[in-house]
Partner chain sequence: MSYVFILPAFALVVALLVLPMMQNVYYSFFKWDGISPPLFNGLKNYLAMFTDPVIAGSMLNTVIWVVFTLVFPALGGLVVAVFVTGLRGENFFKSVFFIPLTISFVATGIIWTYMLGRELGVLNGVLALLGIPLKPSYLTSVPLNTFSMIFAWTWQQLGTNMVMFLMGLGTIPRDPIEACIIDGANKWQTFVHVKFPMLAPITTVVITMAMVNSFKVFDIIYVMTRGGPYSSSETLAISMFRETFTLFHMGYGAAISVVLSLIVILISAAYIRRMTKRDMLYY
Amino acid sequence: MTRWLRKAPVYAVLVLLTLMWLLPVVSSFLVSFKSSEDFVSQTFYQLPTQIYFFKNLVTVIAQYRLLDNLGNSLMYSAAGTVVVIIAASMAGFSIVRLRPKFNFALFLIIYSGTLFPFQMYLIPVYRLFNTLNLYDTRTGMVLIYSAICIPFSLFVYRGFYTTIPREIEEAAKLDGCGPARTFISVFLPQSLAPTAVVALFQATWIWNDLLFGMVLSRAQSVRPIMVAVATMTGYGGGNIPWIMTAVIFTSIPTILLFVVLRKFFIQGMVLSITS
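With the form predicted alone in mind, show the structure of this chain by itself.
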């Protein structure tokens, strides 16, 4: 009993923080299930008189063509994540195991991409994309998302590869494996946990990005889903139940990704902390 009383303040703080986190989530769900009339006449915590979620969803998809933008974001997230995993894992292996000259300085130069606010890149990237005819193209969007995500992903892979015993690499050399074969046959099969961390973090970031999607794309056929949701607000704030419905709908892919990768994600986070 005394032990429980000592921990009671901690539990109280945790419960309070949980409620604070759940409040905007629950209110968003409630608003998405309301009609415009219910939203105007009720407070945010009142239950809707009728379930309008699916009606709102059909209206939003038909009127704002969200499925087009949804397909764009799926492509950007998938392609960008694949490019990032390949490039960052190879770079991490090279820096840790091949150890070129100034390898740590090279790592710092690449990792420095996470130290500056992304707004600094907008003007030079915008001008570069215009020069190379990459502005308002799907190829350009995949390239910028891949480039932005590589520094953090390299940090994850580098930290993980430093934990792999060198004896395993030496055994692969005795079996006749060169650096490429060692990377493909030895290091990659053991990289499921960090790969899950990279895939979840970077795919979610790409999916939720608004800044680069709004600046580097213009056409409806190129813009990602978050830009389409943002434009629903219009000049007068838009129809709030419709917007909340779109927000809930566009959150489903990232939630499903976390559910699928949760086992490897937890393992990868433990490895990242311990390393």
The other form holds:
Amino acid sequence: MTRWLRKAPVYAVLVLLTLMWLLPVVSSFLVSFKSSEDFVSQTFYQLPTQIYFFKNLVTVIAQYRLLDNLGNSLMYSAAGTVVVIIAASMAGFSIVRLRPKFNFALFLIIYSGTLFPFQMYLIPVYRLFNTLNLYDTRTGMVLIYSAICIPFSLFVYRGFYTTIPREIEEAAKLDGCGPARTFISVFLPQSLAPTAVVALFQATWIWNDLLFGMVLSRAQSVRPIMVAVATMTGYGGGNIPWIMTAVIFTSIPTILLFVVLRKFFIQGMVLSITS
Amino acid sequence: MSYVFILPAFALVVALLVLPMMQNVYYSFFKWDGISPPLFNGLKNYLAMFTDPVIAGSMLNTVIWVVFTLVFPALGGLVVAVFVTGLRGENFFKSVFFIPLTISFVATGIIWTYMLGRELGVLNGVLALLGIPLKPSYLTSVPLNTFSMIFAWTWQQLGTNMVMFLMGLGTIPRDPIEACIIDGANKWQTFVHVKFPMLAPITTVVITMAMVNSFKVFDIIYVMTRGGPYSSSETLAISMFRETFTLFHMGYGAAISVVLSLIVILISAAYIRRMTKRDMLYY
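Output the form predicted together with its partner chain next; the form predicted alone has already been displayed.
Up next: the whole complex, starting with the chain shown before.
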């Protein structure tokens, strides 16, 4: 009893915090289920007079053509992540095991890509894309997303490959495997964990990007999803039930990815911060 | 052969990140609207920043962001991690703080724009329920708008820091703590003298990341206020964007981004040095 009493203030604070953390989630869901009329005439905690979520969804998809943007972002996340997995795992293998001259310098050059704020690249990349006709193209978007994601991914693979025992590799060498064979048949099959970390973090990052999408794209057929959602708000705040429906709908893919790859999240956090 | 393996990653990063970065420094010495040929004007862009009242306000806001990010999400993460450990319902509380991590900054910004709405927002609705006759306009009055957005940021970021501190607390060995308890130290003393010092590596990372990330905040401010009203809630990252892509002061925008980057690098210098030193040992 006394032990419980001592803990009471801690619980009180935690419950209060929990309410503060859950209130936005619950109210957002509630709003997305309301019609515009309900939203204006009710207070925030009242239940909608009719379930309007799917109607909101249909309206939003039709009015803002969100499926185009959704398709774009799906493509960027998938293509960008695949490019990054290939490029970063190869580079990580080379730096750790093939040990070219200046391998540490090469690593630092690539790694320097994560240190600076993105604002540092915006103007030159915008200009470069304009001269190369990559501005407002899907190819351009995949290229910049891949480049941004490579430093962290390389770090993940490099860290992981240092833990693979050398004996395995020596054995492969004795069997007459060249570097390409060793990489494909020895390293790649063991790379599930770092690949899951990279896929989770980078696909989510690409999906959630706003800045590069705004600067490097203009057409509906190229603009990524978060830019479309962010511009729905405008200055006046827009139609809240519609926007909230769009927010929930477009968050589903990353939430699903998160749920599926949950156990790699902590691993990725460890890597990204002890790095 | 070994270079062939590095080439794709290296080429992408150098072409799209490293070279542009250098070019950006070069542009910062020019007056340039993006269309007509750039005019060299030396350090004028940098000097202009010191007399620009908007940039001064934006600097002040950036400092507010940094300080309060250290107080709320960072220190808050530590406090929650310490108190939640070993508590009944630990996993429930942890997953509550985890939820915001799964959605984007854009989503967070929109959710909190709704929460903080003046007429139909949830927060003012709660105030009305409690009978408090206040109706603050969270996103248009200065400096309340900056603090409101820091609150939204805290909602999203606290979980990250909590996870890191939980990880750190998990690695602390039992022996020294038990020794403390035998010596008659209370919980607070154990924490201050044993646990907190042993958390130092994680604390450094959290503090560095918290500071660096608050310099980089863009999405939340862009969604919630666009930096307004009248640039009153801008930070350097937002000012750079406005100068560059709304006003087409490309040279000036480049200069702002160079200053922003210098500050970020300066803050993370100690951390980067430690990291490279440890890595050098491996090589």
